[in-house]
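Starting off, we have a lone chain in the form predicted alone, written out as structure tokens.
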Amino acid sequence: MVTNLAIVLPANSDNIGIWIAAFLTLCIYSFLYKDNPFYKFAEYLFVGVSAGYWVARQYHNSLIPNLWNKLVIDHNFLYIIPGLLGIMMLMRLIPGVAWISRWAISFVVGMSAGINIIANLQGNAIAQIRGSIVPLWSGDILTSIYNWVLLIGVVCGLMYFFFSIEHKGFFGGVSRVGIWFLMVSFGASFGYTIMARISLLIGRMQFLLGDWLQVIRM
């Protein structure tokens, strides 16, 4: 019986890592049937391992070089302030003094909002405005049509979000055109997301049929 089992199993059955990965993959895909203990086991394992990995990563790549080394090696005692803010955030885990963490969280949220507003304005809003300023006639008929479509889509899309005027008559028609442009944009983004997920599915199928079962050659 052992001999027959050895014939059935793939040639790389001694690679425990591949078998564990295949088992966890099947556990995750078992959710397609219904919620079950195998799926919950793989889900909780993934969340736990991810949390542990990121804690270790932040400790070695952020806490040690950016706080400990600055204080102990460089003797830059200004870093006591972010260290205290970090300790205050950990107070969230203690029910009696959890309110202290609000000060540190408020500081981080406010600072991050200020930095991200500038970054998004420079990297997104201004870039979008600059990309929308195009010549309506460029000498090439296809490019000119594209520029006109871009202009109409931008103007109609902005008009849809203009709520100071009731969307009726001509303004309502322009707003409905903007809705169609927005729907096409959201649909394209959703399709891109679906294609990315399909790529992940193909990768998992290649792993199961190739690396694990060796049914296909990679």
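Rigid core here is just the name for the largest C-alpha set that superposes within 1.5 Å across the two forms. Just so you know, these numbers come straight off a predicted model, no measurement behind them. Residue numbers count along the first chain shown, from 1. What changes on going to the form predicted together with the partner chain:
- Once the rigid core is overlaid between these two forms, Lys70 does not reach a Cα shift of 2 Å, moving by less than that.
- Put the two forms on the same core and the Cα of Leu84 is off by less than 2 Å between these two forms.
- When the rigid core is held fixed, the Cα atom of Phe162 travels 2 angstroms or more between these two forms.
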Second form
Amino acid sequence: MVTNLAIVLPANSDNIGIWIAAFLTLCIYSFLYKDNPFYKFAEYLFVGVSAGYWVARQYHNSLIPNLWNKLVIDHNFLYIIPGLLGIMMLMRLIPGVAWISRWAISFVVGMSAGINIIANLQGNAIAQIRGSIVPLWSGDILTSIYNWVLLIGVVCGLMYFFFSIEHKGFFGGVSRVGIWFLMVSFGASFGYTIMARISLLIGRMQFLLGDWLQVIRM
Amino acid sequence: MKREFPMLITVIAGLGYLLFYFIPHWPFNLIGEMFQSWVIVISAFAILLGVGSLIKVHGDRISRKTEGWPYSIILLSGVFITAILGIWKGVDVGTPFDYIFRYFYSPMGSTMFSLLAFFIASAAFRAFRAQSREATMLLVAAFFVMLGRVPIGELIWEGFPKIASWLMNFPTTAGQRAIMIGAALGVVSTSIKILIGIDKSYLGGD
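Swap state to the form predicted together with the partner chain from the form predicted alone:
So here's everything in the complex, that chain up top.
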């Protein structure tokens, strides 16, 4: 009997962590049959552990170096202001004084707006427009055709997002070509998403069959 | 006061950062760097606010014994055990927090997302029925990209990787660029509306 158990249980069965991870993995996959208490258990535990994970991470990565150390080690008392604004943000949880959180939210929104103007103009709009200005005759017929495809795709795609003119007639045709390019783009993204999910699934199967049951070698 | 002062804070924070960007000299460089550091602290509190809200909602569920309340106990146990161990014992390799990350958080996260592989298959079936020209284009692009990016695609036909590369380099890049430029212009216009006080939706009601 003991010999049989030794065959059933893998060598690293003493590693409780692997057993826990395998149990939680199977709990989540049980949802493929239907919603059940095992799945719900893992789902709620995942949400709770995720929230706790981010609390600990923010404490060590943001609050200690950027607030505590600045106040206590550097004696930079200007950092009382973000500390107070942070506490004001937590006032959102108290209904009577929830409005106080607006001060902190306003600071974050204002900063985000300032950063977004620069980052989006520089990093997205201008960089992408610059990247789209390509030679339409490069000396090589194929390269030239491909560059035309790129330019037509960008212009027609942008036309599709221009809603100040009704999409009919010539403009409607141009925006329709834009939709085709967007669809190809979405198709490629969809393909990549499927591949990423399948890759995660393979990873979990390798864990279950390799790390846990040890029926496959990696 | 409840709305005007927050709007003033928004303008000061936003313009402070813009001035720092365009005039990177004293005193704007100091103000800009300080504001950037402040926003990291306040954003950390925003995450604490989210977790606080989660605790409040599930605490209410437990106290009112609403349907499924025992699961809320599991959720709150997860929050408190992970957060307390992480804050108390640290987050380095070999700590209890690291153990929770490796054997709870990471496997559950991967499994949750891998679960989508099954559901995305049914979504793909619906999308791939090619009921219109646009759906057909989506189908064809996804088909070539998937087969062109895995070794079996090249074994079937060596043209698959080439077609996938061309699709990625030209039509897909064009589509992505159109989306990025459009979204960037939208974000910039919304940000300007916030800074000049036209958009006040972030202040909420009353």
